[in-house]
Amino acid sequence: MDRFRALRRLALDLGVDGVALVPGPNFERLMGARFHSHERPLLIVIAAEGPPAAIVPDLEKGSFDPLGFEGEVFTWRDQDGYSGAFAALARAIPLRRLAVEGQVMRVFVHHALAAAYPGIDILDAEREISALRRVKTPEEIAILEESIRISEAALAETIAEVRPGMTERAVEGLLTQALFRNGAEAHAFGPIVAAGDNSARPHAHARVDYAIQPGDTLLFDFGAHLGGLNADITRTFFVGHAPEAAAEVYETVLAANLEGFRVTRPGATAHDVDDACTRVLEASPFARMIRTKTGHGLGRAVHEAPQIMRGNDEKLESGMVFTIEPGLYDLNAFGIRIEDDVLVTEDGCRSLTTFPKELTVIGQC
């Protein structure tokens, strides 16, 4: 099987001579290996016609060779610099127009290509390249489900130990230990553990100097990374007891979350899902607390297409995975978010997350 077929076809559709990939989600999905981005450029170029080629730092050669790359590989050493490798690439694959990942390729790699190919037209094709991984394979879905299982097991173990008086940082430490104990290879992203007013910051950082109080909301947003795929789960709990006003907000967010599931099916749009969730929030007494869109695609990147937001008329297809995560945030008081990872199926959708989401009080003695 030609693993480059889809990218060759894309190059022809875009009217370019080739597509370049650098380390990141698309590279990892294609090559089955993860490389870090650092000061040493590494990239592959898939020509619309003819064999591909790669530029690989000499120190990465031992990791790259086992991948069975089908084209010529130009290596370079720190002592010599990488301009010679780019010149060799230009001799091997003539390019006048090249499609690249605009959100992933770094400026110095872009400049190296431009220097090796005077007059080249470099096209930002991030949307088109990343679209090739929107629909997940059965193998990817299975790995996602396992990464979610690991995450949910870790969450259950963590909340069983939470008590008033603990700091957010201490709870974050418990969560991290539980994730790795249950089989995570890494964090999908830096976990969010936020209590009280900190939970009203959608991208909060755990505080070392705040003791969790009875009546606080305690928000967890985190996920395990496994086999190149990422879980992304949010659950919000109440510590000790649930104040009446905050409990009403919680039930509103839960209703919005459930409404998103109701409209998710093939042929619906990302707009439809966000609009359904947001209408529930807007119709509540808490509309002023809306601060975010409903969700985002999930897979090899934590945030990828499709973006679940009003105005995005991208149609949902069976095999897509995205988050439904409505939230309400009362600044300087509390925030509530409920996030599920959702698989679009042939006749609707299925939640890959199974952790209970009814209002839950934890940390009771």
The other form holds:
Number of protein chains: 2
Amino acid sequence: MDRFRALRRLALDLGVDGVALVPGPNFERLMGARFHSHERPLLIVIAAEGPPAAIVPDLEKGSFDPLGFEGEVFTWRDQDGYSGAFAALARAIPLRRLAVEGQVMRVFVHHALAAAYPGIDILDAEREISALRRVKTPEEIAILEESIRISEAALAETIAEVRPGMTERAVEGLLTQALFRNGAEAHAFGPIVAAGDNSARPHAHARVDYAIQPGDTLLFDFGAHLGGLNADITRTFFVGHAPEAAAEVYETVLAANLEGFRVTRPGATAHDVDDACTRVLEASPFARMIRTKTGHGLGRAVHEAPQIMRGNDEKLESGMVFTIEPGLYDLNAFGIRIEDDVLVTEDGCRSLTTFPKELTVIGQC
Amino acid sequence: MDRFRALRRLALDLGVDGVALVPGPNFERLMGARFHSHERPLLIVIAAEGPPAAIVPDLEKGSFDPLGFEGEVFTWRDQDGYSGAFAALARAIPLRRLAVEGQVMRVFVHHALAAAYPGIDILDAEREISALRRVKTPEEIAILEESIRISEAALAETIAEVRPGMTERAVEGLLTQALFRNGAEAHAFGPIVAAGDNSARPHAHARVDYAIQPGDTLLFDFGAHLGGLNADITRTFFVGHAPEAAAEVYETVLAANLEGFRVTRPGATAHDVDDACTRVLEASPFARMIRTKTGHGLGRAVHEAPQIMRGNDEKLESGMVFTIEPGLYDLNAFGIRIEDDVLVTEDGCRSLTTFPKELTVIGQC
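What would the structure be for the form predicted together with a further copy of the same chain, given that what you showed me was the form predicted on its own?
First the chain shown before, then all remaining chains and molecules of the complex.
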């Protein structure tokens, strides 16, 4: 039972002397624990050959020791700084090329490594390292399903309370309370609750100075975090009534979403899924409203491999989970997105999200 | 009204050609907006001389454009990748030395800059850049006070419900619901709710498999996030009754906390505050239980300048906010920490936290 075996093999494949992990999704999966690293560097280095080693702030030692780490641990205290620990690491594990997680490691750790290892080549292997967690375990899928169940229960409770005249922020407050009431440990990410023109901004912020109007779209993009895993769901509703033009856009997005499911199976590529969805949008009268790719892998990070986009020839495998979230965005008017979390199965796929996605009008008095 | 004036002056002081900011506390303060950057680079470069420029993912354009950015904006789309935008930036703003936020910028952005600017020297100026926000505006202080008020109301509601036999996770759930019920926008950070031996771990995680026992310490370290600013409060209670030895440790920590307030005033240094608190702990019979420095600056980041630690000769100024959070940690037994958020005033200091800190027993039946 060597938890670092796949990383050692990756190091050899990449032609590096080791792989460094910092707290984040890859670290959590392998070590089974989260750390709040803030300004204090904490990392493990898995050498391609030989034992691993770690740098741990003294005040995290009590949390790190029970993890049964297999190598030497160099600790450091606030009053001494961390350069000594990096120097000790450099004596223990010589490295000329090191692979790191470019989307997780911050520049101050990069610079500490560069100072301890003069001339070192620090390779951004985010894609390859994170790819090791593309295929989920049955335990991970079970937790993800529970986080989605929590999210969907919260959404149902929230939309039952929405009325015209509320602000986006007020609705966001209802959603957040419902999430935690239903058992979320945290938000998977800052939730998006956006109405009307604000729903055309893919990463909009809830407004406090706009009252939701009849005829507005109301878009929710959110998810519960539970046991290290993240749900990520989008549903777009109409408040009071659905204007005809926007309803037509809705049906187009829904058709694109369903087309994504039709092509998702082992052996198809990430390209195929984006291409299928995007063709539906391109063939519609609303092609000018396309703004984004179709989706992204989902798990311990909210955005991870595989990216569901044209040009990504990664083959889908049973056990992968990703979002199918086509959208159309009429800037300054409205945006519509329908996002499901999809598991690739042996012979096709299964939607982990089960919230209805037919055009729905809410907040009718 | 040039929002980048202080950054330009800093660039000259540091001898760099520009400063790059990525989404995070410094970016938010200057641009007045948050972005979820995930895997898509977004940054602004403030040249020491001449106009600034930005790199913005196409799908964030709708959120970025209203900010009234003063320079050229290079956008990029998922399907094209971002190297072209970095190359365009390099043509617009030549840079040989660039200052960045080492605690915020991730390695993939560092590498994109290094690829677009061969031979560039990327300096970690986290300390100097973030120092520009050490002195808070009256508006920031007002929001911080509100986030603390929310946090303290949530704490009061939570401890009223704690009973022996509950798990830490159950208590954490009560705290989270109370925070959002009282108006928090988010957690400032993953809250710590830790009893007994778990409270000796400075960054403990709430357990689901331990029932809180009479005589346990119960430590809460948490805060509300509101309007870009973060509360950060710790209180340690006793459940049912206070064992004599632990109570003595509590009084020592409280004395250290109060000593920190006594020395905090403009002109004193960050060193002075840590030294005053730590001397109280060192002079006690519990010196071996010291694990951490006294505190850290608080505002748009939960941990920021000034670090309240020996050796930091930064002078305190009116308008700075930091934590005073001495603690004593008897590993495998219990930990006690008392953390206040403190504003330096013209003639001394004022605690923004007002929750009582005398030894308090909760959960009595």
